[in-house]
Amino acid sequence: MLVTGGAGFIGAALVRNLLAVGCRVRILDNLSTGVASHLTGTEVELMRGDVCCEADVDASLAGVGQVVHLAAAGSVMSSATDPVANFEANVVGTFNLLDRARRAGVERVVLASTGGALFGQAEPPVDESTVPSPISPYGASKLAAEGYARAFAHTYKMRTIALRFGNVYGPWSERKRGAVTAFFQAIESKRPIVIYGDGAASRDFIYVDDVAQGIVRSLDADLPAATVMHICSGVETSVSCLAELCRQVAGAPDHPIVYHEKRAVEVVRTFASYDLARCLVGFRPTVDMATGLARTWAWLRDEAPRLREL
């Protein structure tokens, strides 16, 4: 099994769920966001280098039959400004990745999409029938990641499926650039916890072992080519009432809340139906917001300097 990223937030969550079942992992990880330290104690095998770099996956291909494509440039805002960043990241490793694998004979490409930025402003629910209409260089990224895999399936008969997450928090997020990380990290430095808007926009937030049992169950169900598939909680959640339940769950509910100009690129509301990974691999959110906060909480404030040391 190799996971692209798996040094990564998501990658080390998943690679702990693989790890429990069974599986043998290898990781290709150029360590850009990635921390080599998120997979101590784990037996996988790490490999450094770029998806985008054929030689790279071709090498991490060797023997492998399944992949796990978390590998990706995910922040919205870092799309705005480096838009060929972006696309090199996003559209090209995933082009290279998938025709490397299609060579390589592998027999099944699980990958990383998103909900929200994908379908930019459309009226939630969302699921797999709405139409996307991406507002982010990084919405259109990852829109045509999924077309290539859809192509990729239909002309080489690869068994490819895009997963759509929520937005995902947890535990290994130090890095990532996301509401729940930033509004923690604010309150551990006693800054002001920043809100860009009225604080009335919404988000779908899913705890990252969620995801990656979404993940897991991918792997191992008789899916059709080309399936696309939500991986989210479900509930709208808006980011005034995700900045309180993170003051609540730190302990500090005076702490001080600012607000800014909305920035353009970014989704009003979104949340998703996950109704079809339900149906087709049994899929269902089990961590609710109050304890998977209080996970991630005490994680970015114990576990986060622990690892920075090693």
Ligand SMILES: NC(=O)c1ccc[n+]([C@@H]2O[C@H](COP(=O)([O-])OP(=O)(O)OC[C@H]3O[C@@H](n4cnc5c(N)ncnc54)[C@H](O)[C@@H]3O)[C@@H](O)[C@H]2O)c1
The other form holds:
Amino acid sequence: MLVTGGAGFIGAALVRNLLAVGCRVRILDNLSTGVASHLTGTEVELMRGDVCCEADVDASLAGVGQVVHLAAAGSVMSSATDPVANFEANVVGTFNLLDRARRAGVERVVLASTGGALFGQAEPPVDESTVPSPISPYGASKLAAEGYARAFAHTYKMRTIALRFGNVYGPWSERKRGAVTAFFQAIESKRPIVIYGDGAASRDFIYVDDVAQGIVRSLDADLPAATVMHICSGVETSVSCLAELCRQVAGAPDHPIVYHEKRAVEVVRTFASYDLARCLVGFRPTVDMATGLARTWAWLRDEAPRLREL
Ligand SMILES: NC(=O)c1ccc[n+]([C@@H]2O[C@H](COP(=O)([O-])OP(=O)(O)OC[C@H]3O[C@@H](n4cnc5c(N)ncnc54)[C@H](O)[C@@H]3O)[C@@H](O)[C@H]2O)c1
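And the form predicted together with the named molecule, for comparison with the form predicted alone?
Up next: the whole complex, starting with the chain shown before.
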């Protein structure tokens, strides 16, 4: 089993879930946002390389039957400031991975897509029948990646599966720029929590081990080629509500919040339905927000500083 981007946030949780069910795991990662210390204590093979490089991908695919493709430039905001880098990592990288996997006879490729950025300002809840309409370069890059996955499934009979994640949070996220990490880091460093817009914007927050379980189930299941599924919580949570929950979990109910202008590339409301994933692979999120946020806060406070010393 190859996991591209396995030294990143979701990768760190995924490889532990894969090892727990007996998989042998190789990782291809250029360590641009991931870190080797995320893999401490796991028996995985880490190959440092780039998904855009044919030779790196070919080497990583030797003897591999299945691939989970997580490697990407994952920030919506960075995609606005550097759309070229985003295009290269997400579109060229995914194309290269699919093409080399096709040549190597890989049986199945599971790609990480997105349930929010793909849809722009579509009325939620979105599902697999909602027409994608991205408003950020990041969303566009994920739509292009899904397009190639579908085309390769039909043209070359590859089994490609695109999973559209909600907003993922949890341990291993200390390098992420998402709201949960940002809010907890603000509380810990005694800076105000910054909310862009009036706080009414909403997201579908899902705990990282639930996402990892959705991926593991998609590797096992007998799915039609080019299946697309949302892996999400199905729950709409406003950013204001999230800030409140973070303050409570961290024991800082009066921590200051400041409001900045809304950012143009961010969608306003988004959450999705996981009905299809429930029907096809029995996916169901198991970690509620209070539990997931408490685990995340504990990890960021206690484990992340230890990791930084490694
Ligand atoms: N975190 C979320 O909320 C979320 C939501 C929807 C989709 N996703 C997708 O899930 C995947 C994993 O996201 P994450 O949150 O773990 O991000 P992350 O940045 O923590 O992980 C990405 C990993 O890919 C590696 N990488 C980046 N470019 C690479 C390249 N060219 N070659 C090889 N390795 C490369 C990075 O070093 C990192 O380890 C991404 O595809 C992302 O777009 C994430």
